[in-house]
Structure formats: C-alpha cells, structure tokens
Amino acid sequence: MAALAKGSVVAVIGSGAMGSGIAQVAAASGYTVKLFDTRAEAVDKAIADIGKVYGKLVEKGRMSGADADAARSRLHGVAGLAEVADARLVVEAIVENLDVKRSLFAELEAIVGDDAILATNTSSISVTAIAAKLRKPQRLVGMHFFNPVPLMALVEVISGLATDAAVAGTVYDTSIAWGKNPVHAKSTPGFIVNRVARPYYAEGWRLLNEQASDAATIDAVMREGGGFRMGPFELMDLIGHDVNYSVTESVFRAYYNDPRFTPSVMQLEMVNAGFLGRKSGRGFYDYGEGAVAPQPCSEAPQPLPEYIGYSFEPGDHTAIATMLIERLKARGISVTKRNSAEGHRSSEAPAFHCNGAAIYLTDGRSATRRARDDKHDDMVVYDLVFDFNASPRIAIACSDQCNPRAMDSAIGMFQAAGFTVTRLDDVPGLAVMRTVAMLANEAADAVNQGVCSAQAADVAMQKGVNYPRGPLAWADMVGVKHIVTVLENLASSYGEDRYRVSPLLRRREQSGARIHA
C-alpha cells in the first residue's frame, strides 16, 4: 500500500470550515483539488479564502511564494458532481445526516471510477451504515479530520465492516503525505477521540456537582497541574455546550446507556438556559466586552514546616514521591528519611510527614476515608500533576477531622516546593488523578475491544485534542496498579458501574506489565 501519487485528483464535497480546510491541505501537499458545494458562491469564497491563507503563510515565511502559487493553481471549483469523475479520492464533508450522506455517495458511485476511494469526514455516524447500500461498500472509509484542519495533525482512518484493508491503508499513507498523523480505528460509536475524551468532561461535571470547587478553579488545576491546554469548562465553552452535550448523549445512547457515558444534568441546564459558551457570549465564563475573568482559588502563603520527613519501603511505587523530594531539595529544603520504627505503616509508604500530617498521593479514596482506614486523623492527600518537577499548581485535600495546623503544614510544604496550592473539598480521587484514571480506563477498553492499538489511542488524544500525554502512557507513568486502585476506590466510594476497571488494565495489573512494552 502507498499514498496516492502527487498530482492525483482529490475531490472535496462541501466547502464549509472542514471541507475548505481539507482542500487547503491537499492542494498544498501537491494534489489537484476539485471543490464542490451546492452553493457555487460558497465554493468561490472558500477558494479565495484559501488563497489568502497561503498568502499569510508566505508572509510568515512558512511557505515560499512559488509553492503558494502552485498550490493555488491546483485548486479548482466545480459546478456539478459530474466534474469529479476523474477523482482518485473523494472526501465528503457535508451535514452530519446519515440519509444525506448515503444519497451523496450513491450518486458519486455512479460517477467516479470503480477504483476511486470514497471517504467520509463524519465525526459520529457509523461508517458501516454509510457504506451499507453502496454497490462497492469496501471502497468507503472514514477520514475524520479535526478542526481547524490545517492546524490539527490527527486523522482518524476508520474502517467499517466492509472497508477493504488496502483502501484504509492508502488513505492512511495519503494522510501522512498531507503532513498528518493518522491512526487506524474501527467504526464504533465515538471512534477514538470522541469516545475516550468523554471522561474529561464527565469528571469535571462531577467535581463541580459535588462542590469540589468552582469551575475556574477546577480549570486551573487541570491546566496548570494536569498540563491540559484547557480545563474542561473553558473547553466546553469553546466547543459549545449544545454540541458537547449532543455528542455525549449520542455516545451514551449508542452504548445502550452505559453509565460511563451518562450526560450531565447540569450541562442540560446550561443548554436550556442558552448559556452555550463563547458563541452565545456566556457559558461558565462571561465573554462580553469588559468582562472580568474569575480567578482560581489558591491558598494563602504558609510558613515552611519545621520538619519534613518521608517514608519509603522497598518495592513501593516511589517515583512520584522521589520527584517531589528532588523538587524540595533543589530549593534548599531539608527532607529527612524516616525509618520503620518511627510509627508509619510500611504498607502505606511512600508518604510525607510534617507536624502530624500524613501526606499521600491520592489513591481514589477521600482523605476522610483514608484517615478512618489508617486510624490517623491528620490526613492530607495530593493530586496527580503532569510534571512533578515543574508543574506550577497542585491540588490537595484534607480529612474532615484534620487539625488545621497539620493542613497548613502540608500547604507550606508544597508551597516551599514551588507550587501554587489549591485546596479542593474532600472528593474521592481529587481532580487530575480521577480524570486521568478514567481516560486511561476508556482508552484501555477501546484497545481491549479492538477499536485501535494502544499507540493509536495515545496518538489520537495527543494530536486530536492536545492532551499533554497519551492516557495509556500516563497510566504507565503513574503505574497501572495505582490506576486500578484509584478506579476500584472510586467504584467503592460511589457504588457505580461507571468506574468499573477495563479488563485490559486488570490483566496488566495482575501480570505487573505496562500497557506499552
């Protein structure tokens, strides 16, 4: 299998944001592009706008003048579908409606050659269903781009039940020739990205609903602690709550009301109120002129504790605690190793200790529950962060019975390490940890069900929605055993099937293996 030869004719049906973006990329990559839309004026405008984009790229030094001129010359508007008869690849980017797409491909099948590839840019409709009534369903494949197409690297190459592997392979290689990062996926609801991403929003809603903190604070924790480009609420404001809710509801229905994909009643209220986000001028944030952005909650400065100790035991997962120790020592903070005779339970290490506070990475239990389980009232748990050496913010929580002096000491310790500290209410799993655990769980389920490979799942989430680390790579970094423990404790806390552990994670936990070899 190989990419279509440069110079081959690529037809793009639909000249909206997606269609024009696909046309721009294909023409710049050396392919002759025929752009069609039922509105001739829309085609003319799209081609003119693409030309302006090429001009701006030249001004920025990202494209030569000769290349821009050549790319423009490869762009052609056509007045009727009959004019795409010589296309080797047809990419459809029209309305998300099964009947409309089927009708279009039936018409195209009678026009293009039998060896032409038909591709749909659908983000939510079954590729199998779109192809089902074609004379040659094996030549239809999903080619799902992400908006804005010229900037987003991912293409999900989606095979329906009838899709020929050679067809999928050609589209995969052609996507590479267009400068993209393609991944193979099986046609299942949500494909990879729209399925695996659901917990990012769902856990944000649950945190808000349980009053862990306000939206701006949760966004800051996910952004500055978790390393995500945007927090869940600012991202949903950007997407549009109507669109985001619709996708969640669609995936929920498609998986026969699996509780893992349950939509949020709070988001439905946002939609009902017309608070759709940026496009309506108001969502979680006010986008009106002169609006002041809400500030996240951060703890007031606390003094450095007189003593910071830590306890490790051989064989325990210590990498994260080690990074914290190194971060403290790099700032001249003395950290003392405790031995097993000093009162800590070896099964609970690694932990930090100061002024009576026992400080642990969250394992999915609330601090209050852990305090009861460990018979230690002054319990503090801290959240996962993207980079324990450099992330600027960390979230913590304390047990209901924790002495304020112990909590202040824990805050002072993390502030001494250079963190802005956010205190969340004592919710199980805090923010970043529970979200990452659920993202990894969903990605593992997709792999376990043959939707994609582990590598494809990670690439898709990094290139399609700009995650700082692939969810399965993150599970390997934290430790699969710890991720499973977090999920088990969340399931125990809530009594819901929502947090059931993926069979793949369970197998890796039982064998002691990583997800990625």
Ligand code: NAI
The other form holds:
Amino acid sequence: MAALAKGSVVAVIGSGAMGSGIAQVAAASGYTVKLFDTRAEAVDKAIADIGKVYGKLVEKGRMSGADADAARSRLHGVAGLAEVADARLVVEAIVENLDVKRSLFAELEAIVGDDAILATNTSSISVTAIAAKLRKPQRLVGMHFFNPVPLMALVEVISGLATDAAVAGTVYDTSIAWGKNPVHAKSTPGFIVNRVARPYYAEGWRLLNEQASDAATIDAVMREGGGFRMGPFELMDLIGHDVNYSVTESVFRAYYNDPRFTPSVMQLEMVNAGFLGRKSGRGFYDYGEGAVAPQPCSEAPQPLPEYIGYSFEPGDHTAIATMLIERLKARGISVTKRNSAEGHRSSEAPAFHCNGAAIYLTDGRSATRRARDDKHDDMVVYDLVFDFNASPRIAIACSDQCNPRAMDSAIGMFQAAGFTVTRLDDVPGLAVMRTVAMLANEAADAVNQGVCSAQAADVAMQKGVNYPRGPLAWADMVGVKHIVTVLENLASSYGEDRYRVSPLLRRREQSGARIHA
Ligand code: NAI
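Go ahead and give the structure of the form predicted in complex with this ligand, now that the form predicted on its own is out.
Let us now look at the entire complex, which starts with that chain.
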C-alpha cells in the first residue's frame, strides 16, 4: 500500500474545529485541499485562520516562507460538493449525526470517481453503519483525528465490516505522509482511545466519591506521581463535563451497560448544575478572574526514621522496591537488609520497615484489609508512580488501626527519598495503581477482542491523549501478575464485575509471558 501521491486532491467536508485542522495539515504536507461547508462563511474563516497559523509557524522558524505560501496556494474553498469530483480522498468532519453523514456520503458517491476513498472523522458512530447504504461500502473508512489536529499525532484508521484492507492501508500510509502516527482499529464503540481512556475518568470519580481525597489532590497525585500531563478532574474541566459525560454514557450504552463503563452520578450533577468546566467558567476549579487555585494536600515534613529496613532480595522480580532502595541510597540514607526471621514477615511481597510500620506497594487491598490478612496492625501501602527514580510525588495510605508514629515514620521514609507525600484515605488500590491497572485491563480487552494490536493500543494512548507510557507497556513493567492481583483485589473489595480481569491479562499471568513480546 502506498500513500496517495503528493499533489493529489483531498476534499475536506466541514470546516469547523476538526475540518480546518485536517485541511491545514494536508495542505502543509503537499496535498491540494478543497474545503467545503454548508456555511460558506465557515470556509472563509477556516482558510483565513489557517493562513494565519502558517504565518505564525514562519515567525517561529518552523516553516519556511516559501512553504507557507505554497501550502496557502494549495488550499481552496469550494462552494458546492460538485467541485470535489476530482478528489482522491474525501475526509468528512461534519456534524456527529448518522443520517446526515449517510446522506452526505450517498451524495458524494455520485460525484467522485470510483476509486476515490471516502473517510469519516466520526468519533462515536459505527463506521460500518455509515458505510452500510453506499453502493461501494468497501471504500469507506474511519480517519479519526484528535483535537487539536495539527498538534495531536494520532490517527485511528477504523475499518468497518465492509472496509477494504487496501483502502485502510492507503489511508494509514497517507496519514504518515501527513506527519501523523496512525494505528489500525476495528469499528467498535469508542474505537481505541475513547474506550481505553474511560477508566482514567471513572477511577478518578470513584476515588472522589469514596472521599479518598479532594479533586486537586487526586489531580496532583496523577500528574506528579503518575506522570500524566493532567489529572482527571482538570482534564474533564478542559474537555467539558457535558461532552465527557455524554461520551461515557454513549460507550456505556453501546456495550449494553457493561459496568466497566458506568457513568458517574457525580458528573451528572456537575452537568445539571451547569458546572461544565473551563467553558462555563467553573467546573472542579474556578476559572473566574482572580480565582485562587486550590493546593493539593501534602504531608508536613517528618524526621528521617532512625532505621529503615527491607526484607526482600533486590533484583528484577522486586524492581519497584529495589528502585526505592536506590533512591534512598542516592540521597545518602542507609537502608538495611533485615534478617528474614526478624519481626513481621508474613507476606511474600517486598516490604520496607520502620518504627513498626510494614510498608508495601499496593496490591489492590486497602491497608486495613492487608493489616488483618497479615495480622500486623501498623500497615502502610504506597501507590505506583511513573518513575520510582524521579517522580516527585507519591500517595500512601495506612490501616485504620495504624499507630500514628508508624505512619509518620513511613512518611519520613518517602520524604527522605525525595517525594512529596500525599496521604489518601485507605481506598483499595490507591490512585495511580488502580487507574493504570484498569487502563491496562481495558487495553488488554481491546487487543483480546481483535480491535487493535497491543502496539497500537499503547501508541494510541500516548499519541492521542498524551499518556506518559502505554498502559500495556506499563503493565509489563509492573508485572502482569501484580496487575492481575490488583484487579482481583479490587473485584473482591467492591464485589463488582467492573474489575473483572481481561482474559488476555489472565492468560499472560498464567503463562508468565509479557504482553509485549
Ligand atoms: P464543528 O461543529 O466545529 O464543525 C462542524 C462543521 O460542519 C460546521 O462548520 C458545520 O457548518 C459543518 N456542517 C454540518 N453539516 C454539514 C453538511 N451536511 N455538509 C457540510 N458541512 C456541514 O465540529 P467538529 O468539532 O469539527 O467535529 C466534526 C466531526 O469531527 C464530528 O463528527 C465529530 O464527532 C468529529 N470529531 C470531533 C472531535 C473534537 O474534539 N471536536 C475529535 C474527533 C472527531
């Protein structure tokens, strides 16, 4: 398969936020673009705006003046669909409505040549359904860009049931020629990103609902601990709670009320209140002039414990705890290997010890449950972070019966390692761990159901929503076995089918293999 040749005519139908971005990118990549919209003024505005963007790129030295002029000259507004007859590729970015999209494509089919490719930028409608009434449904494919198109590299190339593989291949290669990072996916509700990303919001809502902490604190943990560019609440404020809620609800309905996708009643209340986020001036945060941003909760400094012990063999199978030892040692803190006969040691997992506290990476049990299971009251659990060598913040929780002195020692240990410590209420799986486990679980299900490859799932989440690491690569890093344990413990803590383990994760756990080869 090869990309459409440079200079080929690409028609973009709909010149709103997405259509104008697509036109900008295609023209800058050497393609002749014909832009159409039922509102002629929208076409004029888009062309003027794109011209200004090219101008700014020239000012910043990211595009030469000659290239900008050439790109501008390749961009044409057209007044009627008849003028796109010579298009080799038509990308539709009009209103999100099945009937309107179907009738547009039916009209286009009678205008363009037989070998022209028809692509839809739909984010939520079945590509199979859009194609169903066409004379040649095999030439229709999804070409799903992300907003803002010029900045987001991902294109999901979506094949409906009838889509010809060669058509999807040409669109894939053409996306590369446009400087994009495409992935193949099957037409299923939410495709890859809008499905796999659901737990990022949903687990945030659940943490808030269970009063793990406030929104600003959970956001800070996900950002500074998890390495995500934005926490779930600030991100939903940006997306708009009305939009985010309706995507969640449509994915939930599309999967016949699968509890994994259950929307949040708290979010519905935000929508009911008109607290839609940035666009309404208020969401979780206040965007009014002079509003003061709430500060995340962080623990006050605690002294360095006189003694920090650990009871495991440092190495690959205890990679996370080993990195913590290294982080402490790099700051001149002495950490002592404990004799296995010494004190509390009922669990196989790597533990740290100071002042009676047993400190474990969360395995999806609350600290209180673990204290009971291990018959050790002073239990502290710590969250996953993006990089145990460098992440600036970590969340921890302690058992209800934990002695405050033991808790403070654990806080002191993490502070000595250079973390800002946030204490969450004792919710199972803490914040980053349960979110990453659920993201990996959803990605694994998409792979298991043939929606996309593991590679595509990870690329999609990194390039479409800027995740710091693909969820499946992250599961491999933590260890699939541990991720499965986290999910099982969440399932037994909540008694909900929502946390059921994907058959693919289960199989990898059983074989001991990684998800990525
Ligand atoms: P928009 O509302 O900014 O632009 C849509 C444009 O289509 C408007 O200018 C409208 O006049 C025009 N239009 C409506 N019906 C038309 C027709 N029959 N023929 C020609 N033009 C028509 O919408 P936006 O955000 O650009 O979205 C467009 C499509 O892209 C939708 O299918 C949406 O689901 C999808 N999408 C949107 C994303 C986003 O973040 N906004 C992300 C990915 C996909």
